[in-house]
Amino acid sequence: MDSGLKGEHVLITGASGGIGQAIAKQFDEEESCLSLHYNKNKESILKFSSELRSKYTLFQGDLSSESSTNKLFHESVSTYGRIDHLIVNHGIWPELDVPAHEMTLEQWDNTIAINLRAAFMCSKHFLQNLETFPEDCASIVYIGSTAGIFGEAGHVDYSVSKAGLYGLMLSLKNEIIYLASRGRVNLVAPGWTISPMTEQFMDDHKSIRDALQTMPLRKLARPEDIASVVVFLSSNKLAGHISGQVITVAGGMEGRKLFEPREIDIDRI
């Protein structure tokens, strides 16, 4: 099926991880222009992107950074013209569990800084470039998480930066339309996912038990899972009538439990 989404130019933040790398890919195969953001993982991004067909060009930054993020805006820019399609990928994730009550204020604010406050500056920036090269079509999807919407014990910094992007998401599809008037602005919420960033967890069959208990599908998601809603939410010919919207990736995740341990078969994930 023609996507329409040959030649659109794409940045993708955070384009270095497991569904960063997922998604340039299938934008690639849509042979997209892609300019492919990563912070630290270098060797990583380096590698993957020598696999590539399309035209794509890699930067480096701190997205908690404005400099930094006006510099990625203004050199994708000039490299390629017009971003047509803004992803919004990079996040982290810190790994201990801190209750609120002993969470200190700098695990916080560094969290929301790089999950939720650079979301905002790379939107800011992408807009800024509708309204400079003003066209019908344009889309930002936002990469959120089920830890946005049914919250996540331990990672309350976490699971407000996703739930932000919420009310991020809701505003901006109101605003976009005036710097593009077919411009579309979504959400995809992965549960779940098997990716270089939870391999560490993948021993852990109670957690993983837990969680597929609340699943219909009984399955954990991959990144192609999550690409493909990316794409298909960016293509305007696939999806020009859907904006302000949350597409859960979660195999039918639920705040409760469906199934008994017994009824999980960890081999099946």
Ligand SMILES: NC(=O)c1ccc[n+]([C@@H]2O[C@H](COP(=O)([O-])OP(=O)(O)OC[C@H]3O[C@@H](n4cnc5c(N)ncnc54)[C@H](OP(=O)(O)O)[C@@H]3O)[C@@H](O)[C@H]2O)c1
The other form holds:
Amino acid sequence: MDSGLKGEHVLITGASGGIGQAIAKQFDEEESCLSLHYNKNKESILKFSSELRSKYTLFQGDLSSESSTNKLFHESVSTYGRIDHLIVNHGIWPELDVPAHEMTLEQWDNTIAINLRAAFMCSKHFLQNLETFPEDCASIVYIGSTAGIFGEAGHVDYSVSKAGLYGLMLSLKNEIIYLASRGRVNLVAPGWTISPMTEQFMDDHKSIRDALQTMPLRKLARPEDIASVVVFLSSNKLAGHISGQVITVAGGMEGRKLFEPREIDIDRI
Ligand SMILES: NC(=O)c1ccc[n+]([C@@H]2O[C@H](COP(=O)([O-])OP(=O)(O)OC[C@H]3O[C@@H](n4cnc5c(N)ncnc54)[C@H](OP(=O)(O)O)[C@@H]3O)[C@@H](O)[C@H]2O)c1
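Output block for the form predicted together with the ligand, input the form predicted alone:
Now the complete complex, all chains and molecules, led by this one.
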């Protein structure tokens, strides 16, 4: 199916991570032109990007910093011109379970700065770029989380940062059309996905069983499961009448357990 994304300029934040790489590879298959962002993991992004066939450039930046975010967008536009599609994918999930009454303001501020404030800054720059280069079509896809829908005990900072993306998405879908009349904004909410962010849990069968008990499909997502939805939502040809939507990619997850542990086959995750 022709996505119409060939030659379109796509900026992906956090392209060095597990889901970001999968997103970059799927846009590469569509022959899009890629601005790939990373923060610390240069080695990882160099390794996978050398296999890409499309035009791409790597950009470094800590997106909790306003000046780094400004620099990323300035350099990306200077390199390839108008950014047609923005994928706000970068993010952190502080591993330790910390109940709200013990959480430091430092942790709260850091998570919100990276996951939510940076998403706002990226969106702002993207919209400014649409103002500079007026054309009908454009899109933003945010990578949220089921934690932003169901909450996540011990991770209120993360959950709030992802729920905040929902408000950003709903507001900007009504603003973007004044800069690109067919502009669209959507959000993909993954559940548990096998990536560097979750790799420490892969041997923790109890946690996996707990998570799978809430999901009829009883398996974890692969980064490719998320990436294909992102590419679909970015395509004006395939998703041109979809805006302001959340697509949850979590095997039908509910906020309650559906299965007893004995009903989970750990060899089939
Ligand atoms: N994996 C899951 O189960 C899951 C579930 C729901 C939602 N998500 C969301 O999916 C997105 C991608 O996660 P992932 O699983 O691919 O995780 P990952 O492999 O850990 O990747 C995280 C990405 O975020 C970047 N990043 C971290 N801190 C940053 C900062 N201060 N400034 C700019 N970039 C920064 C990292 O850059 P460097 O590596 O270069 O430092 C990396 O590219 C995240 O938003 C995450 O919250 C993941």
